[in-house]
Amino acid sequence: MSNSRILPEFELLAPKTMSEAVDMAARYGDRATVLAGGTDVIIMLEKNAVKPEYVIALGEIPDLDYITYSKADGLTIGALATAYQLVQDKKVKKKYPALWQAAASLGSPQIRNAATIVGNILRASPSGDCCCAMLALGGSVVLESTSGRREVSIDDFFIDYGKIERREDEIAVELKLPPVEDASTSAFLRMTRMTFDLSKVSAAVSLQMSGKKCKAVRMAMGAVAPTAIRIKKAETMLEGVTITEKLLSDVAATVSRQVKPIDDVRSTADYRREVSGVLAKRVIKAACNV
């Protein structure tokens, strides 16, 4: 009987600069896997979900764990910035509460100490909490290769289950989130079987308000489709109108019709469909503090 805790054989590469790292990615392509915090990659290696010949570990590259914010440029998160770092950041908590709440719910404290925000996005799990939150907030993933850097909008980044808009020779170096206005607010909520479990349904919303009137909105749901998804029909219903209980009930019904969940070990499709509208309503009210 094989031991699932024994990792497959691979050559560990430890570049000292990002230039070295992208050279390695270009040289080895799909024969290599990139490792940052390792909370997902190590499990995938143990389960033989990936069998790389090479693992490119970014831990020796200095100054990749930054989290910066400015009114002009918004929020920037480096490839090695952990969930713990983000939760400790008061600017993130104030300006991007949906992302802060998603990071705060990411696994156990031990996991948050190691798991990177960029890695959580790249995992592209439909139940990835930071995926859902970032999709609601907007922004982009910055990818680097030997040809230079390019930005991919988060709206275009999640292609299908486990598939992202990243070439084999590219390494994700940072996330960018747009600046937020003073009247902006956001929230993230999720439902799980137990505290440290993966989400069986999650919801995030970002609102620009003028009193009770919604000027602009982005809403996302997780674990209800092959990827985290925007709920654009609900966004259309909310944009430019005053938020009322009647409107929220109509939005909840629309959300339940738009999602396409599946049965799995954490929940049934019928349950997810039923509660997705309820969670969408709750997350809007949470963002509006009502």
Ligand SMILES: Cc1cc2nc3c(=O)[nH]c(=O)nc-3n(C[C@@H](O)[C@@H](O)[C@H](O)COP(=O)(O)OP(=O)(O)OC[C@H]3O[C@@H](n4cnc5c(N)ncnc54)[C@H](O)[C@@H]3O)c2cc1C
Second form
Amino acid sequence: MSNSRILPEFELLAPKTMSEAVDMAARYGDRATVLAGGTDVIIMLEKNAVKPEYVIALGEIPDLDYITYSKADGLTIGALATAYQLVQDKKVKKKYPALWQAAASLGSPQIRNAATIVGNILRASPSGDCCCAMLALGGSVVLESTSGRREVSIDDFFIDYGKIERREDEIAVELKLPPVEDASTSAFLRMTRMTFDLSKVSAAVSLQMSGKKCKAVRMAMGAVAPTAIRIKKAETMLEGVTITEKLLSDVAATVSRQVKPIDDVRSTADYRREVSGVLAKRVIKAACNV
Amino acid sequence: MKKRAITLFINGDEYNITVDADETLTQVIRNQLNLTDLKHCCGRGECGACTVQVEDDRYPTGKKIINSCLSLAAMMDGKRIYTVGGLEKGGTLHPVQEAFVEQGAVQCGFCSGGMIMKTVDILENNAKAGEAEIREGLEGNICRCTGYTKIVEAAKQAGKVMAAGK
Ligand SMILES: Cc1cc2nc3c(=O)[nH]c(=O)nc-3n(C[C@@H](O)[C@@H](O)[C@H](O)COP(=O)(O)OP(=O)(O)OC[C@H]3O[C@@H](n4cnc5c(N)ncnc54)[C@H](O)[C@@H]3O)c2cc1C
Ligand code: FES
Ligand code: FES
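Okay, that one was the form predicted alone. Can I see the form predicted together with this ligand too?
In what comes next, the whole complex appears, and the chain from above leads the way.
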């Protein structure tokens, strides 16, 4: 139907197994785009932001939508597991609240029914809510190619805007998040113009507490830099000390100084800088009820 | 492949067709099957006008709602899909359609197909959904005319009918 073209022409590849998929990725490299739920890819195609000759659609590979948890291995999220599935998972809600909250507020019900968690990480948008949450929780992305699998720490995964630690012959198979200890808590918060919108600023934290004392912490923010980022200065301030109102105010000021946001359609850099400190403080409070 | 032969079941009717690899589900349903009750609007997952239900046995109702503008028709082979055009049975409107008419929840009508499918999905999951649950559920469907109040009223009215019918 050329008279009503919406997407540019491409050749569709629908592998039935992961090994077929990685063969295709090896053969076509950067001439191919991988498609999971399509909530980013279809729009990138429609905007002509990508012009692949081939689209490798993973949707017909069976049993790739798993979400499993074990005390030994932690949480594993298969490449086709959607935001909806993650939100339905009681273990995730209890043990990884930051990721659960990120998935629960992502887009609309229709979007959550299609969008995969892996796709959100692989898109690596600065405002990707699961990117921010996962950076705070820690973990790794498992990538597969014809030469086998490798695991990349989430700390090394986001390189720059639109740049990730994935070779063009690789397909992401799953995400792994470390097991959580009983004294661990986490939280995710975001600011949007309306609820159904991309984040202007987002923040996530995971904490290991001993009473009011913070034993270990990871903190991340979204939409304040070209990728989601760890806020290491804030982590250093929090680690090993008792969390007080005064400390949180100091953390907020440090965060506002460390972030490097930009002006865009959703917000101004100044506003983002100001608000990111406030959000950092709130997300810590939300995680540990201090 | 540049083209793919697929089977779609739309509102229970079987269609054996060949689609272009790059066609969205909205395009195929509207342009090839001429089922123009389904609307195409933003094409970017933002407005919900193109909302359809698709069978999915992982869901409590066996169906999920998606934006048909964001899915490739070629990847929907064998799927059962439901659009607003299939709700009326033998001349009788679905309780949600009835309620939209009675409450004046339709003005220009462009959002209505998607809005009604979304409301059907919310109420099939929970006919007793309260105002907050309805409003939250309707996120992702935009109406430029009605101001939403009448849509929410219609959903509440339809919920009562559907709850009583069960
Ligand atoms: C209306 C709307 C609202 C949204 N709101 C939010 C929001 O509030 N917060 C938010 O974070 N996001 C939001 N998003 C974006 C979110 O839906 C996506 O980031 C989604 O999570 C991506 O998953 P997907 O399965 O749809 O991926 P796709 O679109 O299929 O792919 C996304 C990217 O990942 C790559 N990819 C996917 N899977 C693999 C794999 N297994 N191996 C290698 N590469 C892969 C693709 O090539 C592509 O670059 C929104 C999108 C829309 C349309
Ligand atoms: S046309 Fe699909 S969401 Fe707007
Ligand atoms: S009735 Fe016109 S957009 Fe909703």
